[in-house]
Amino acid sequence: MADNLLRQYLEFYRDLGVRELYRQMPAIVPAAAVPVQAPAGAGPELPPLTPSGDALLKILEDIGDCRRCRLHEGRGKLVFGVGNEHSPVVFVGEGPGAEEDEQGIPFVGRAGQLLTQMIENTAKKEGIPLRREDVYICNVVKCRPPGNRTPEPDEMEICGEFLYRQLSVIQPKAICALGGTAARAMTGHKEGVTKMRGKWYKWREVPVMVTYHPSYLLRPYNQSAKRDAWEDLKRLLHFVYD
């Protein structure tokens, strides 16, 4: 039982992006000061991985007016997530852009409009009754990085706690990682998105499909990647809804 719990905690920290753990060595104390050994199996209680009775609203309340990392300095609005909290699929992007920062809603700019078309058009062609509002959409980080730069590892680690809780509450059947940053955060793999796309990975025990971020598909020289992204999405939707 103890080994099981330890493994859960190690997986938890791995999912947050923590790659190294350090053990503090006990100080040397006189023999007379050494406490009586506790009975076998007893020890300090570890905090739960997620609060009891966790919910999306509780997570948002816990984030509050977040100032845990430098990203809050240039933030307009915190961008938590949007959609059906009982959705069997969750789309995870990198972080908010300018329009998302202004509205407080993920994927509302040009990339968001393309994502909506991808979800709804693919579903329609495959005979799946699905609209954007039927799925849940969020990002690895909740505040816009300056100049839309890639989030730093410590920023992703801090926000990762809340993303972990979001996914744990929703308990989706599958996750779609949009772009390299989301793919690395969800899977721990370091390959580029071109090598990872179209393949299944795991976040804990939840299948993860990696595909291109919609903003990548908007660039004129990446038009050929659109077909790949649509194929990825087709596989994802059939896995979740068939």
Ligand code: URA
The other form holds:
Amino acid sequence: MADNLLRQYLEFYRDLGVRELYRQMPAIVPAAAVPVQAPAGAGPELPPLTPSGDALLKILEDIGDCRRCRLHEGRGKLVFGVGNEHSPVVFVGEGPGAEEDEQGIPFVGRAGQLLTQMIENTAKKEGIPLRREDVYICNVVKCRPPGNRTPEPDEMEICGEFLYRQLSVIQPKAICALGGTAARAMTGHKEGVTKMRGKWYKWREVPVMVTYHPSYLLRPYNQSAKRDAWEDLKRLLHFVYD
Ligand code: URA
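Okay, that was the form predicted alone. Show me the form predicted in complex with the ligand next.
What follows is the entire complex, opening with the chain shown before.
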């Protein structure tokens, strides 16, 4: 039992792209996830990775007024996730920006408005009745990295437990990774997003479609990537809703 759970933890971190586990684990990672510290049979019982009866509210409660990593220092609001917890598709971004940090809701700034348009317009064109509120949207990290920098591996590792639990509760039919950071975190692959986009990967057994981050598509010199992103979304939505 303990070995099995341990394997799950290790696979989870490997999928997040984490190659090393720190011996001094941050508080959120259950102590028993560091087997080398506990002699066989003498360690505490491993908690289940996804507690049975877990729910989004319970996860939010467990996150609480999180201070598990340095990102809390500059945080306005923690950005947990938004949308339909029974959605068959979950969109995962990198981390909150300034407006998300102010409102506590993911993808509400310019990039978020583009994401909403992309979801709703693609769906409409393809004859799929779908609004933003029908899907679930969240990020790899829940607090805004200073200056919108890329989250550090230890920050993704710490916050990753909550993303894992969110996805385990929602059990989507597919996940859309928005941009390179989310793509690498979800799949463990190390290529750039240009190589990964438009392809299916897996998170656990769940298919992951990688596409460009909407912030990237907002830059004027990346306009041709928009067409690609629309194609990626088309594939994703047909897979999920056909
Ligand atoms: N970019 C992200 O990756 N996530 C957000 O919530 C907003 C912008």
